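First, one chain by itself: the form predicted on its own, in structure tokens.
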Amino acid sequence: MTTAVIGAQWGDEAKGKITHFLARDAHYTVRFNGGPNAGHTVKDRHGTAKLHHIPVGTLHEGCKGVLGHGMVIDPWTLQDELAALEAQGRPRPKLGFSDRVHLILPHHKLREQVQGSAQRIGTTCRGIGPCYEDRAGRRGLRLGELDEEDTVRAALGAGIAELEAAGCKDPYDVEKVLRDLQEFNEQAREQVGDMRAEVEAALASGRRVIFEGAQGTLLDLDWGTYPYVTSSSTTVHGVGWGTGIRSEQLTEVIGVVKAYTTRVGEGPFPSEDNGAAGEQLRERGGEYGTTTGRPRRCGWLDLVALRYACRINGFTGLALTKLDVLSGLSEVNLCVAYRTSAGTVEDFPAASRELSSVAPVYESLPGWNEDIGGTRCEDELPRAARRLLSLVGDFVGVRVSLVGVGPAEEEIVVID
């Protein structure tokens, strides 16, 4: 079984939790996109570990983290998460690093303050959106590239050259950037190669492999709700964009949706609810973010986006998280149709002015009072909450297979 763990709205979806639940009896979990802009947050036995590159499976003995080259590495961001799972007395993960991937340079980040992303997007600010833009550019810098001092010399000259331009003088010392990354290198190095081979070989001789998708199909470069979206690809489209690997390699694609919605930084959001119901949403799923944490922007459950994501990733099965934050409303919305100047649709346009001007129609359930963190099968779960998973499958015409019920590794519901 190969599977593609993808998420299905803006992020923050809880994919690091259902990626550690299914590689259990992983052998590799491949990263394909983006970089420290990424939070996946697992609890287990160790604690709670917030990851940012580092694929969550590696938290399983056995299972060997892939950086694909769709990724872009920090390298100082990198050692101090891997310092920081040591410090839970976790054993140090099995990596292995594309020698293709790009790399963040101190650069990228202070070209991201001086363009002022954050403010008109809502970017992360570590440097992401220039990194891709280097790349996209042929000025970046690969990991493989290291051992070639001149290369590396030269990236970084062209990134001050750039910013002093821009009046930024004197941005940082070239020489101890050097040395930190020579040191990276000599750390590294043995970890780095060919990893579309690696995984290519490891499928041919029917290893079990998840790829780890950061980020969520609305927030993709081309399929999202740009311009507010990140610079990678985020859909399934991006595990051969990213790895090398071929879309018919994958057995299973698994959407991960929360039982709600939210967003954070710029852009449209149909089903966000200002009022006292996504201030509770919020309070009560945490929803602060792993990466930057600031507060995010919540609502109710937009099934014309979720479907809209089914289509453009195929997914054979959905995950849906949080649903232990619903428990105590005396009612539950879900978002199943958009009303525009001209009359309702059930489709999601691709410009974000129309998508921003849309209000949306809700279908209301019944809420539910029990606790569920302790349901392990269907069944226990209230009637209510069995209706909602029922209603979500129906609309977007993929079931509903997994779903989170707590924060822990063990709170989930299998659904056969």
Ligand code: GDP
Second form
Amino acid sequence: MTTAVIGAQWGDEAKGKITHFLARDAHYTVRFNGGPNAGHTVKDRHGTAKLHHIPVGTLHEGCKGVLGHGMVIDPWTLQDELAALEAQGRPRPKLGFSDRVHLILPHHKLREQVQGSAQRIGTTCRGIGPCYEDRAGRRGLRLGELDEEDTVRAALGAGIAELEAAGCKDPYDVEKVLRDLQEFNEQAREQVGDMRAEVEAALASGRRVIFEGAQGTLLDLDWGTYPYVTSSSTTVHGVGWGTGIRSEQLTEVIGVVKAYTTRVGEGPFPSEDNGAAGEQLRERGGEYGTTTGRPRRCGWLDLVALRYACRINGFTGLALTKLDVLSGLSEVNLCVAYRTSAGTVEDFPAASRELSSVAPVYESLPGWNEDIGGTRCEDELPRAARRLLSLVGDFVGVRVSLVGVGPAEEEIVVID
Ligand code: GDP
Ligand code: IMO
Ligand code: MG
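The form predicted together with the ligand is what I want next, because the block you gave corresponds to the form predicted on its own; please supply it.
What follows is the entire complex, opening with the chain shown before.
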């Protein structure tokens, strides 16, 4: 079984926890998109790990993590991430970096501020957009080029010249950045190579490989709520784009969906609840960003958006997470259609302006009061919770096969 784990909403669906669960017997976990904009949380016996670049499967001994060429990596924050894992007493993860992966350089983060995308889009300010822009503009720097000092100097020089033209004087010390990059290059040298070939060989010899998506379908550069999106391919189509693996090599695609919806940053969100229910979801669900600490916008589960994500990704199963957060609500709303000035629609529109103007049509279900954190099998779930699971599965045409009932690694229900 070769599995892709994909966010079905606007990120933070608990992909980290689900990937960690599925990677128990995996030999490889492969990230294919994004970079330190991602924040994937795993709670295990060592504590709470917050991973930004490092594939979560590496928290299991014997599972190697691959950073595929569709990612963008920040050597400085990557070192911090490794140090935080070490401070928790965890063994150093086994990693492999694609030599084609692009580097986030100090001018990318500064350019993001100058461009104002932090305000306009609500980005994570990690330099993600500018780095992908340079990649597409054919002026980026790839990890495999760090031995070429003239290439590195040219990339830094061009980045600085652009900032200076925008009025940013002496933005950073080039010589220091150059030294840091050379040091990183020496440390990482043995781990850098053709990761497509390595993953292909692993698949050919029957190894279990999990592809770990970052962000979610509705943040995809093309399929998401453009322009309020990230700069990479976040859907199952990103697996080939960011690793070189062919789609027929995937046998399972798990869509991860929260039992409600959250969004960080700007952009349309039809089922957002700015009242007491949204506040309750934020507090009970601990909905504050893993990467930036920002409060997440909260609202009800949007089945129109979820069905759209199912169609794009061809999910073979759904992992419905944070069901425990709904315990204690007298009723649970599910958005089943959108009301527009022209009538009711059941499809997710491409245009953000159109999506901003729709009103949600809700179906309300009775809630439940039981604490479900200790539940380990479907039969033990309250009847109202089971009804919610079957309604979701029927609406979108994909079965819920995993249910998250708490943040800890064992707090999961497998539905056969
Ligand atoms: P990701 O970016 O998709 O990996 O998700 P995040 O890690 O950013 O956010 C998910 C948050 O929910 C983390 O704090 C997890 O520890 C927590 N979490 C994961 N699964 C569950 C669950 O089933 N119930 C509860 N209450 N919390 C969960
Ligand atoms: P994980 O992997 C939630 C959002 C930002 C912003 C938009 C663009 O933890 O689910 P960027 O910095 O990528 O240019 O910001 O995308 N965003 C995320 N939201 N979870 C994430 O990652 C996100 N990564 C980016 O808030 O709206
Ligand atoms: Mg996250």
